[in-house]
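Just one chain follows, in the form predicted on its own, and it is written as structure tokens.
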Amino acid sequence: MKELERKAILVTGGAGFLGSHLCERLLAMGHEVICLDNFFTGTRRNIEHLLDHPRFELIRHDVTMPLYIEVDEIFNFACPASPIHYQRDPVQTTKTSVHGAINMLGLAKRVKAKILQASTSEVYGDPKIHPQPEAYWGHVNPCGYRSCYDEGKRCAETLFFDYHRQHQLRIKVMRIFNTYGPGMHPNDGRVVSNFIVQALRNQPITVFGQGQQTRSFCYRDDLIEGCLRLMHDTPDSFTGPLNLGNPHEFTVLSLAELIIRMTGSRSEIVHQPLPADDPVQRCPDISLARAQLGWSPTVSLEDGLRSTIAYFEALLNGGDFQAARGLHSLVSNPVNMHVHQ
């Protein structure tokens, strides 16, 4: 990461799992950070340790409403990202992706700010190409239960590229693959958080189908490092979209077995029917990220799970979850994180 002058940076969804860690990184780099969140899925717990920081500001606001503020950069992370949350209010999920993109792009246009869109691997749907390169257009059901998120994010990407072509807006678009780590919502319905919470409570671990569907799991710190490199270390001519994720695949069943072993749980694995439109394979082709950013994940699944399990243990036991949330320092190489004070 290059040494940068201090900027005023807006992070929408800044109290969420990834947004809150991005706020931490930007503050560590010396920037002024404005965290915007409506707390639909984000939580003050994720950013309360930042509230007294002299360069941190929190605004409670919904991105579906216009925002008038002066900033140099925008990271648009606002949108519920797990099925259990985005299916709770699917109309609002689509509005958050589409209206939120329109409002943030309008703000960026007005103040001439560079803007990054946190898109998703869900734009590929249930892919027919494996692993998924950025040039693949996807295989998405436009009418299904997941469509509010999948198609909302696809439309947001369209808006970003149209603003870039029509208004010469400086944009970056990253597609996030499965990411995990301290700060995850305990009830977000994703496999890592589900399995860890069930294992710590010695409850049955629910695996859909036979568990042979594959996922690739990228640790939170690796993902945010790639995000920052995309925003700050690439020329404006490189817009993306860019895959960010871990190219090493694991079956869902093997993940469940690993978490049981690491937690020493007495949980048993139970199988349930596959949900509608659940992708059979999901794995990024990160050739472009390696070439453009010199980036690839550095945190192993076991090391990342170790700190994530500690976070959930503290959270479930009512302990010092902020200390647990910071355990990433045990598994991240400070030299490789490129944090500038």
Second form
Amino acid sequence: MKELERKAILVTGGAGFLGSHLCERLLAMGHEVICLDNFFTGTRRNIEHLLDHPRFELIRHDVTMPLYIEVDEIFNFACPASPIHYQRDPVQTTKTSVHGAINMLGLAKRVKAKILQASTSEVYGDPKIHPQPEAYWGHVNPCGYRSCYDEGKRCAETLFFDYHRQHQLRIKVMRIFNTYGPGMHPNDGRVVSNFIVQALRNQPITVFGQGQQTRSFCYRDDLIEGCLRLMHDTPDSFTGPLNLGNPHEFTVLSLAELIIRMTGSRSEIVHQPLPADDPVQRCPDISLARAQLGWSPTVSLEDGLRSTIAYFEALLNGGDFQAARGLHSLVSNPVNMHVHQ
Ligand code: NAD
Ligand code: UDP
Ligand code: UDP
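Moving on from the form predicted on its own, please list the structure of the form predicted together with nicotinamide-adenine-dinucleotide.
Once more the chain from above appears, this time first in line as the rest of the complex follows.
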């Protein structure tokens, strides 16, 4: 990489599931990476293999507080993503999305950095249009248990577009649909990690409601690839919002059955109450991502689950975390940190 192309890149939420993989990819591309995290749901373990890297820096910081540094690009990923975590301290969740966005946009404005927001399919709420295109404005409860996350992320999008219009900031808004893979925390609480951990322990698989609600599951490497293409390969005139996710839709019950089959588990399915406002049907329309990025997911659910199961198996058996986390890169080349220094 030519010296001129090397950028200083801030990844907020960089010690989380997706943020840590993004840090790895950016380092492998030759950039300087500043990882910021308050460790609310992220862990040092996710990035400890990067700590000695000469182009990696870790800042323990809360995005709701101002931050004065010099960077060329910002990936704003800081925010708990699992319902059990973002509902634990809902006021803090809204602050993280809204104050965090203001601070990172203020920083981007001062240093003239390009900035990407990790938004979410939750901006569509419990959608009435299916599959969901970017042009759909959504169907969101403003005062329910999920609102701190949904409305926080919606307000963050508003801020991104207003800083773009008012201050000519270069922005990219990415709406992520359910993404899973190695590196998820065993207590993350989201459906794929819950079901795999329960299956591997031969514990009951907790299907909420009848399990007829649908989701579409994207493998982490596909998602990060799309994210990087959005940030680096699209013109400044293309801001998004852009859906990134896997368009194959599954019921939650069929996911439970598939995971039981793939793990050979003795687990039984038990039904638990459906949480309030749980979206009934969710699937991305990714026509825009196909057209703008030439991107579509390459990893099937079975292949992605196979590597995620192998990761959790190694983790639960007390295996080496970094090996378990890193060995299952299905899309990008496995990162050898010593090659790219
Ligand atoms: P994650 O919980 O593993 O990562 C979030 C990271 O943000 C954690 O490291 C956490 O400690 C950090 N964080 C939280 N609040 C913070 C604060 N105030 N200051 C600094 N750091 C803070 O979740 P993830 O799946 O990696 O999600 C990353 C981003 O992608 C989030 O913004 C999430 O909303 C978005 N997203 C993820 C998905 C998905 O399916 N994985 C779907 C839609 C959107
Ligand atoms: N900010 C920051 N780092 C910077 C510049 C700004 O964290 O380098 C924060 C600061 O808290 C500020 C917010 O971003 O209040 C919004 O900045 P902006 O310039 O848009 O507005 P201000 O509040 O400064 O008028
Ligand atoms: N779910 C479930 N059992 C679990 C966890 C989740 O049945 O142990 C369901 C949940 O009700 C939702 C879907 O799986 O319908 C996806 O939940 P997740 O928390 O992963 O993400 P969401 O898309 O709801 O934000």
